[in-house]
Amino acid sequence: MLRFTTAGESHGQALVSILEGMVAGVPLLAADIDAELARRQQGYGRGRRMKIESDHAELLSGVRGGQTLGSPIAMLIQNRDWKNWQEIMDPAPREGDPERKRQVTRPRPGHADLSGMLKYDRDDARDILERASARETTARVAAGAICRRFLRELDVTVGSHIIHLGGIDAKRPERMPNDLNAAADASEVRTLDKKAESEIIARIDAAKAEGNTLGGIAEVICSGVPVGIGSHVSWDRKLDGRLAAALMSIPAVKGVEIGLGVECARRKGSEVHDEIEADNNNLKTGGVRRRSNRAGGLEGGITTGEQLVLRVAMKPISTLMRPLATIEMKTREPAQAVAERSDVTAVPAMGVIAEAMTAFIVAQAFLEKFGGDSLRETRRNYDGYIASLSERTGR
């Protein structure tokens, strides 16, 4: 079973990411991971934190000579801002137990602050918000970068672009670029619509001026996945459910759609389902093709061989520079929520995080189906499966 775990707080000393179950022999350099970490830090509307941090993954185990070993891969990502927070985040007890600086006792609406304080019996919301912070997703992107590198060896790619931000829709081009990420990353807000880009930037500037925040939607596209990944036989093996759960776990994400998504409920069946026709040249789909891809590459929890198309909706960030009403937990009196350094929007970065979570789930499902302890063994099993699909076409 491919799995990963992360550790670390937003202003702690470092973040840790451990990926277990990756096969041996996957080419991997720290630069492969750092490239994805840099993509996560981009985007118009980010706060000062992104100017402080320049994330780098230090490979501690599981890699030798530029290849994975099959053992757990541990990565350390230092927080450069730690020096400014050491006294506040020091794990050691304080002499005489004096109050820590920068306590948070005015929980922010929309954040984990209040629920976490009550659940974990904490008086200072910093004990909650430091881990609930989206800074944790840096470690997820590191793990996802390795999964992405593995998938590339099987000719599978994952990309994303922003289709909505701050109330403005960005049009999808009639023909998507061959290198989706290169095209999206060339935009400050990672959109493929130049007209919408300028409108979105203006909307972000306006929101910043009024101390507000903005949400949006990223579209993730995974190409090259053959038919038959995932399963219909049990609820927890359905790939659509697993992808939705992984994407919903991203901080501030409130909705996930696959293919037409919610729009399916508004249409007739004839306007929803993808008609099928023979295509003997397409071996990855079993010698058939869909005339459309309204299902987003998944039917019954199983991939169809068409592109996986996922949309991920992120709410506005809950830290506002003009804070919303809350209470002071010490007195229960009305107060304004705490306002710390924050982004106006992190939707462009969320798309990169969504790519990482998609890459992880798809890689996990690949290894469940094709197995193997080494990349060569997995590739042999994969090639054998594709060959078996070609046999069904009579070729």
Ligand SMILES: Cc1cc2nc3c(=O)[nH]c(=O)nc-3n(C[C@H](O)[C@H](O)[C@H](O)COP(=O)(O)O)c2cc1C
Given for the second form:
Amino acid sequence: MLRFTTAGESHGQALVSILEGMVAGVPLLAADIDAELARRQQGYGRGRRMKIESDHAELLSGVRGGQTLGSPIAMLIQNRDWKNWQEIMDPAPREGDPERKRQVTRPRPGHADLSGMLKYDRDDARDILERASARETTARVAAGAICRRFLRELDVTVGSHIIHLGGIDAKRPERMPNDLNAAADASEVRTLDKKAESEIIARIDAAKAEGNTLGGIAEVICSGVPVGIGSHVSWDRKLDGRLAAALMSIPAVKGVEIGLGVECARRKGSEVHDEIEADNNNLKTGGVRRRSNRAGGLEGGITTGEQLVLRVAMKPISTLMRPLATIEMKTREPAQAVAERSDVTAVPAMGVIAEAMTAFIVAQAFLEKFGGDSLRETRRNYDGYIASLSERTGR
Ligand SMILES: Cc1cc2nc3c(=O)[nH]c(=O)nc-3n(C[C@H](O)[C@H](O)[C@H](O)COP(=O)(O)O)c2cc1C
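Go ahead and give the structure of the form predicted in complex with this ligand, now that the form predicted on its own is out.
Next comes the full complex, and the chain you just saw is listed first.
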């Protein structure tokens, strides 16, 4: 089974990402991973940290001569700010136990600070926030980059663009660009709507000036997936549920929709379901097509062969430069939350993280269906499946 785990604190020495279960023979360079890490660091409205850190993944294991080996792939991503935090984050006990600098005893609303302090019995919320921080998603993007590289070998691509930020909707173009990410990444807010782009940038500037923060929605599109990935047979094998859980686990994500999503509930059945017709040319869909793709490429937890279309909604960043009310935990007196350096919005970056999580879940489901220990074996199984689908078309 393909799985990954991450370790590391936001201001610790480094992040670690371990991906296990990837087949052998997938072409992979550290540059493939770094390119995705760089995309995660983009976006208008990010704080100073994104400028200090240009992330680099060091491949420690599982890759040799530019190809995966089938063994666990361990990656190390240094935190470049470590030298300034070494004393504060030192794993060793302090001599005579003097108080550490930069303690956080005024928990910030909207963060794991307070519940984490109570649950893990910590007096310093730094013990919680260092791991709850979205810096961890760097390690997810590294694992996702490998999954994406594997999927590319099977002609599957994952891209995203921003369709809403801070109260402004960005329109989808009539024809989506062939290379979605190249088009979206050309915009500082990763939108395909030029007019909305300048309005969004102005809205971010205004939010920054008033010490406020903004949320938004990314649309993730996964193309090239054949019919039949995922399963209807058990709740935990349904691909819609697995994608939703993976996307919902991204910090600050509060909603996930597939296809029409919540809008389905407002419409009549005839305005929701996708009618079917024969299309002998499309082998990946089993020789059929849908007249529309309101289901977002999933029915009964199984892919239909149409594009997977997912929308991921992020709340505004929790740390406000004009801080919200909280309490001082030592005295229980009213106080203002600490305003640790923070982004105004991170919706463009969230879209890249959502792509990584989607790539992981889709790669995992591919490997469940097609198996194999090497890319050649997986591809052979995959080609055999597509060939069996084509038999239905009488070819
Ligand atoms: C890419 C990204 C960057 C983020 N940057 C910040 C930030 O700079 N400051 C902040 O307070 N929260 C930031 N967040 C959100 C918090 O990590 C998140 O709201 C918090 O951990 C609480 O988790 P929850 O909102 O999922 O409940 C960011 C989230 C993402 C996805």
